[in-house]
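Here's a solo chain for you in structure tokens, the form predicted on its own.
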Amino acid sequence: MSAYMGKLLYINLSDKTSREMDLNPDLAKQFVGGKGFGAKILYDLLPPGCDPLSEQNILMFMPGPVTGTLAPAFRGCVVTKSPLTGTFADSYFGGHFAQEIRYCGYDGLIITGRAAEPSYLYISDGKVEFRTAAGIWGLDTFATVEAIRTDLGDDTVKTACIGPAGEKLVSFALINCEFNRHAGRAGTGAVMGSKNLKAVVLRGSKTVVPADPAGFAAAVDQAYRELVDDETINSFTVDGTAGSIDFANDEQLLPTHNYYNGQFEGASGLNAAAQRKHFWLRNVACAGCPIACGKVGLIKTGRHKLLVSDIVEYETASMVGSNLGISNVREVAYLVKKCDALGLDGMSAGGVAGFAIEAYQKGLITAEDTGGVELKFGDADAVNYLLEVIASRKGLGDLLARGVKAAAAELGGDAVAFAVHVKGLESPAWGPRSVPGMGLALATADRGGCHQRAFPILYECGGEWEGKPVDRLGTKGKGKIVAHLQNYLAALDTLVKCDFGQYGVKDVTYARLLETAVGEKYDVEKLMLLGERVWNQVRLFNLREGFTRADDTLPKRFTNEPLPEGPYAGARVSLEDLSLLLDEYYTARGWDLEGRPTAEKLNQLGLESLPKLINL
């Protein structure tokens, strides 16, 4: 017995084709689920340099094999090759999606080739239907959802779709997992898109049994304790992610004007204490989940007024308001609201927002190009006219479509001189010009430029690593720290955790949860390795498709522009010190000097010599 349903189901779109594979217990054993299975998976089916809008391309939803029990906090990813970066993508969603897939007897959902005409799946306990989405291709993620629940006459299935965005292959499109719950990042939704797949829907009515009931239910309440009892994830069930607004602005993290600086005059009207004063009422939490970090709530006054909105969590807060100089947070819940209607990445269409602003002020951008809109910071009904050109793609929204780094090639000029982004992935809301080892993760991070990877920020911003202050302007000990990070999420996102049930949840009792989940011994250091064994298994992917050392970089706004004013005005992560933070990370890694793991190290992980896991 185990946690595992024991099949994956494989898509065809292409000849509407569908069957289920039996879960290969290697794949099991090496790679867990989640980040692990979609690593192992890519690699092994997706043809080098596959076009990642073709049909060739591979979409996965993936949770976990402790998702759907009664174990808190888990959720589920997709994966898939960007459009954006053209690396490895995985992207987090929570809400309730995920643990329906394996009500549906699922360990994961594999999709490929293209449907002929728009369509949507239905999978109702191992029923798969192919349905025509005719009558919803255009309508936003909202309306999809109702207009579906309305078809099938029921409410109670659960969808994931795009919207406008992503039928159009807008680059930083998304997948919405019902409201407010999105696989956000890398450009899911436009891959989704390129499939002419509206959306997946499931119903599903089996059971998730672990190997070892009575001993997961011990580690269920551990980890319910653990949670209960940390104030950090207290301070999420008050305030949510909006509650470290005033920790970055204080701290010069804060991306204000296109990252021009650290700090925002204006951060009192985004934070916590204003949402709760304009529109928060109530609390709403994920499957499973005793956190709440969501806050539904009703706009009550201002030309927004009767808006319904969940809480405008920290990264969109940031990339939606300060770095575009908004502060009014109605404003913003409103945009960020519109972005997830359309289908947008909020972090991504903040980021080429601030992008265009700062082109129209600098004359690489004209009236003339925007029909006549002037752009500039502070002018929410300006963002509004680039959210709307650019899920549409008419005239400059289809240059700012595809993502800063190429409209930035476009422009040309000194564009990329403030072109934010790595590998293509518009940076989060975390400016490092203060913080060397946040500047090394954002480099590092395999998917391009991604706080969720590792978040030494924790330790330079007056923390302690290994018992010891971390000097948080200097790059000594920084690699060590960032890949131990890196590992040990890559581990917990093979399950998949919550971002934030892990500053509750301790390392052992997670390792509890699986061993018992799945009935394999498991303990800390068996977990650390599951971690580097996918990192480097991701690695290899994106490797083999042509990525190098020079791509673990920084923007030039990071590296060459130190931060202008504040208590840390001139900090930067210069080129010289980016240098020596990777020179001591690929040794940290057992890599060599070029950022390719060693042979050593792959026959370590026992990546060296692995076969395909999976065979279509």
Given for the second form:
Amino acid sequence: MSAYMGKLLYINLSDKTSREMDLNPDLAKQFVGGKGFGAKILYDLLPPGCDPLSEQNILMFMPGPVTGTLAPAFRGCVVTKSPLTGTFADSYFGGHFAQEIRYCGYDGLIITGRAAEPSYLYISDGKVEFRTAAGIWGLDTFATVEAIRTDLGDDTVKTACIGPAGEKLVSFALINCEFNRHAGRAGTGAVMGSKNLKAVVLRGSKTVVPADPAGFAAAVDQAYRELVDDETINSFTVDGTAGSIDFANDEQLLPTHNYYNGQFEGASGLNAAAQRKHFWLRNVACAGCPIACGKVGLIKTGRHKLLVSDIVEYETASMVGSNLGISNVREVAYLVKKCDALGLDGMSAGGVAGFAIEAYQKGLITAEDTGGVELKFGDADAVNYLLEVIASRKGLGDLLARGVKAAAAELGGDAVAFAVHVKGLESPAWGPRSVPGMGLALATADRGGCHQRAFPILYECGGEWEGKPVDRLGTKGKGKIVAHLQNYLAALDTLVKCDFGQYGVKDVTYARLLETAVGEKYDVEKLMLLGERVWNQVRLFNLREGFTRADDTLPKRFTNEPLPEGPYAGARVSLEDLSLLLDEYYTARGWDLEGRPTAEKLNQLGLESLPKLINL
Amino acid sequence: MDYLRGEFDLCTGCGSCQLACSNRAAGGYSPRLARLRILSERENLVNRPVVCLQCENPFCLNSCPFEAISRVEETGFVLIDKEKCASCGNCITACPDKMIQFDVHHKADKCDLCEGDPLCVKYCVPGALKLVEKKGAEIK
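I have the form predicted on its own already, so could you send the form predicted together with the partner chain?
Expanding to the full complex; the earlier chain stays at the top.
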């Protein structure tokens, strides 16, 4: 017995077939689950250069071997090739969907092909149905969930669906995992839309049974204690991620006016206190999570009175709030909910809107392009207009729907100077100019501009590394820190951990949970090796797609334009600094200076001449 | 006598209660096999725990033709004798809160309050599940 369900479900939408494949024990041993499974399977199954929106691309929903148990706090990821970046993409989602995959009896769903007409999949305890989505195509994500529940006569099914943006192949469309939980980043929703797949719906009642139930139960209790006793975890329980607004503003990391600066005069309008005052009613959690960082409520006053809204997360409060100069959290809550409903990644949408507003200010976009709508910072109605035209791809929206990188290339002129992205993925809400380690983390994140693969800010802003204070503005030593954090988090992303849970749960406890779940010896060292193997496997995918050292870079706004004022005025991550950071990082990784893993490194990780671990 | 109470204002919908419960009831983690449910309402504005109240006038007990369900006098727990259960399903139909379902052996299965120390309460970090004391009317 082990916590693996022992099967992957393979679905081909083109010919409406599905089959259960036995989980290859070597895949389980070397890649564990989640990101690891996704990395190896994507590499094994996708031909190089595959068009992400073609029927060849595969869309995977991957839980980990601990997902669906009482262990706190675990979730799942969507893995595919991104239409926004062309890289490997893994996008993590909370809620209850990943757990239900396990209760359906699978360690992952692998979906390929393209349905002849709009469809949805209904998977219930071993049965796979290809159902028409004719009646729900075009509905927003909230209405889709409702319509499916009605259609199936069951309000307990778990749904992952796309909104109109995914149907229209918007490059940064998301997959909604009901409610307010999403595989948000890198355009997974567009891949789903390209497959004519409106939703995947699950109902399962199989049990997940750890290899060593008593040992596992003890590890669960240990993890609970570590969470309940941790100060950072407690702050997530009280304030959610909105608690980071004040921190980021104080540290000059908060994107403001398309990353012009890192401090926003209206930050107190967006923070946890403002959100609590204006709408929070109760804490909400994902499956099996005692942290409950969600805060759902009803907006009390104003033109969006009585709108149901979950917490406006730090990322969207920044990207759709401060980054667009909007300080009224009720307006931001409305806009973010609109993103969720339309199926747009709120982070990228905020980045794209900020870019569009600046392009308008600079005359690269004109009133003629917007049908007379004036684009300006601080104007929620202008942003609302942008979200609508992007999701429907009308007029200017068609250009913006391709993301800032493609839009800047088409607009030409100076646009590339203020298109804030890495590898095409709009940057997250952590401006790195005064934290070069974070800059390196963004430049080297496998899916493009992402803060979740390593978050050295915690060490750079007054923290210690190996017992020594970290020089915030310095570059030395940061390459090692970033490589270490990436490896550790990649390991936990095979389980699949929640980003916040790992602030409380200790490394030894994760190792203990994993070994008692799957019945294979794990310690922290082996966990780190697993993470490094997964990170290198993903690098091999991106290299095969043609990415090079030149792509491990930062947008011009961060390299060329110093912070204009504030405590870190003058700070930037120059290309020279970035080059030093990359050299140290590649060396720490055992890669050559072009960012390619050496044969020795691949051999050490067991990746050299590793055969395919999945065969169709 | 204690009974279980679930409070929607504190429930976060995490379902840890169901995971702990199912592991004991069914030998593995699976919320649909738990002996309590959590409803999601209004775009998940509300999560409502639904628990067995160990009713004083239990429809399940009253509807069982085989006297397989009984109340323990000292504790008030309403329990199913699986030996006597004939799997007729009357109790499942009778309970308006859907607190009874068939187990893997196709026998009626319900909350037994973990014999007095319920796991669901132990793992309910937000405190939405509580064991509370029953009190009756005291009009004089």
